[in-house]
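First, one chain by itself in structure tokens, the form predicted together with its partner chain.
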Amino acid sequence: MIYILQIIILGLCLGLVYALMATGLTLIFGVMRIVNLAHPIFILCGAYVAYWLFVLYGLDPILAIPIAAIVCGVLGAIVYKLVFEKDAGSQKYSEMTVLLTFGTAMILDGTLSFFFKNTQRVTSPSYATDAFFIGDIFLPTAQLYSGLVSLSLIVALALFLKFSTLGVAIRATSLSRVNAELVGINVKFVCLFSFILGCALAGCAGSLVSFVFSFFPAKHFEWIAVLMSLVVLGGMGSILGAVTAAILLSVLASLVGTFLAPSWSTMVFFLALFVILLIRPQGMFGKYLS
């Protein structure tokens, strides 16, 4: 029973990190109806900020975290003006950004690759390879801490939208762009916030996952698989739901890494994908799009 504890608690650590990275994707993909496949190259300047920070003025990758998402929400904002704006309401945008992300990501990745070069990364603070032992359990600090940040950072997320008014425009620009409009939000500047804010989300996570996770450049293909299975299952668009799908699948393939073999861990989260898509393709929080 405490080894299954043990697993259940190991998946939770790491989902809460995969709930933070999958935040981000979801909150544009519900406001702007943007399929952001760069969203990990964003979590990777994340990354690539702490690691630097750290080397070089020895500044921990928590409190690295600010700084991440400023440079990454800039990053953000060059991003949206070049590539996104001017087609926002095209017919086909969703279809587009597809494409248009991902050439984002491939220009992003060349661009890290020219200045950081292939090389292995993993910012290495003294709690990196530490662990709480609570009797035969034990936590290990650095997936307890970025699981605990990414938890106050998604409740806050939570809140902003909840009750500030820019959240409540942003919540009224994803339910209807037009209604919005009419009731005179500033789509526009919502939208330019919205991306500005997953891309700092991204930013965030990628300070946390530059001790969890020893990245590359490339890094970034594995991680837009799981991510886009995350939102998927929760439904796009759905924090929620991209939290829940997180916390699940990572316990779920914790278990099944256990109990059947660890080459059938990283099956959970697409084999997930494709139940979803066939018995409930809006996802377990999203709803039907028009």
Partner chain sequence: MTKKSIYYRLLTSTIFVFIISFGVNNQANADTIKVGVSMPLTGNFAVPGTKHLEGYKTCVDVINRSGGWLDREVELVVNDNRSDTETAISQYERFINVDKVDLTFGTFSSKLTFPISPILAKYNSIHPIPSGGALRIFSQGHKNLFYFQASAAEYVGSNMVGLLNELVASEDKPTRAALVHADDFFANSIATGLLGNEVRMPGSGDLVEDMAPGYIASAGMEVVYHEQWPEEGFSDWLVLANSIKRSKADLVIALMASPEEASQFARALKIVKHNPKHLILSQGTQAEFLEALGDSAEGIIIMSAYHADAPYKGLLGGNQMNNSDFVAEYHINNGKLPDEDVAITYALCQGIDQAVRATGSLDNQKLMDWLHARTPEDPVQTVLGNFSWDERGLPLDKSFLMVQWQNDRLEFVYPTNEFQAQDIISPKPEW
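Given the form predicted together with its partner chain, state the structure of the form predicted alone.
The text that comes after this line covers the one chain and nothing more.
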């Protein structure tokens, strides 16, 4: 029983990191209907920022989160202005963004590969190999810290969306772009800000990913399917759904990886994506798009 509890706790900590990774993706879709296949590469950009800040200046990757968020946010603003802003009102905008974001991901992938090669890297702060012990249960410090920081950032985002004026405008735009414009909301600014915020969240996640996983530029191909499974299972555009799906699938993947084989753990995400598209394509907390 303790062994199973140990696996569930580890899966929960990892699930919170996955939740933060998926939060920015589902926020961007909820507001602008952009299926952002470039989101994982933005996470990797944040990971590289944290990695080099640690290597060059010894800065802890958790303390590097604001810098990674700013870098990815600025990059997101540039990409949005160049690629996505022009046809935001088009009826076929969502379909177009699949190809546009995939192309963006390829450009960023090639850029990172050119400068950093496809070498496996990982940030190694002093606590990366430490652990806390509670009786017979151990908690790896890196996973615990990353889980707690992820949870804090997700709660902060939820509070911002619920109580701030700009957060209310974001939620209104996600419900109806046309109606938001009718009540005087600057939808263009809201869309730009939401995209920047989503990319900044990717940078935050990347900073945590840098010491939880090893990474290299082509890693984003694996994460595309993982993150899409979380967003689709939870419901496209639902932050609560993405967080719930991330925790459930991460715990389940940990159990499968332990009792079957580690190679099967990733299959949990692919299988969940396949099943949810067949049974309930709008996801657990989503609604059919009109």
